[in-house]
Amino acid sequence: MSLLALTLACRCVFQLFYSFFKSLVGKDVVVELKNDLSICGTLHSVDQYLNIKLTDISVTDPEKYPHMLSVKNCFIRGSVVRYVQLPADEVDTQLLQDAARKEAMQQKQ
């Protein structure tokens, strides 16, 4: 696969996740960071770099991160996110699978 094709494929994958996360604005999520900090909060916004803004946050381990108790809103750089846990009832798996299939078909052409 050429570098250009790989770049376009990565861009399409990021666009798919960006569109998906935009549909979850206003929902409660848990964001686990690469430094093992997990933050629960309401998804306020997400941008094309998958940077995330959360409101009404709390940490899952307040004893380990007491300095986070006074923080109510945060901006998380997309490159430090390990996982985003979503509420199962908010995820339309059929729509996500259809979008992934469509994207795979476009890449094959």
Second form
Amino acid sequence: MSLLALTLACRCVFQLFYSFFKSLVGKDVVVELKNDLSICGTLHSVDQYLNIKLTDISVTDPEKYPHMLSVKNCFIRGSVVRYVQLPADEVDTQLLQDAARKEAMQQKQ
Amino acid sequence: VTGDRKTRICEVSLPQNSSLCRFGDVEDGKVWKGGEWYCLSSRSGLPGWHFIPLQQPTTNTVEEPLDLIRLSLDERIYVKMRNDRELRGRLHAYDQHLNMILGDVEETVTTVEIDEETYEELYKSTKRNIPMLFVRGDGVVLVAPPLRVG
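Right, and the form predicted together with its partner chain of this protein, after the form predicted on its own?
Complete assembly follows, chain above in first position.
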């Protein structure tokens, strides 16, 4: 069973997206920040606030970045993230939908 | 509201014979989603009932605004965001903060350019497609079914 499936199988799913991101550690993602900066990198770790650590970063959108040529790893505060672009084939949409329903039910109770 | 989300009367088939029996409003107020039925009624008390447990119980009542979003899971939705952005995609997950995972997303960014001389407002929109996207909830302003065009 995938890590995500295991985590979600336990009833404590108050942190749906935290578990979801933990299952994506090691994958390449593109983080778009609220200041329009887009950073591509490998997801190293995530925490409950959805702060993100990326390794081996590179900037994707040429017009919208400061010069970060020497920066290899970075820590991104969760609150400044606008989007995270994910590899579609790494995401189990059925599992996510089921987990979202469970989370919604638990949230109500 | 699509067919499988409407309230249904629980049906449990008796193991001894092939007839179906219907419950009215189940005491616990739960209605189970299609395919498998799990009927728990403290009023039945009859021996020999087969209960087929469902993996995920859902309540069919829409009580709070977040329930409306739950109805849109696996459907296409329209999301209005801050900074004149709009998203159209398939909703795969959400939480109480309105963090969301959308698939097959089209993002539209609208900008207004004002002509210096004529003070005309020129609306420009830029679109891009993203196969799978996590959206942080603090940027979300509105969630709705997709707007019908034409």
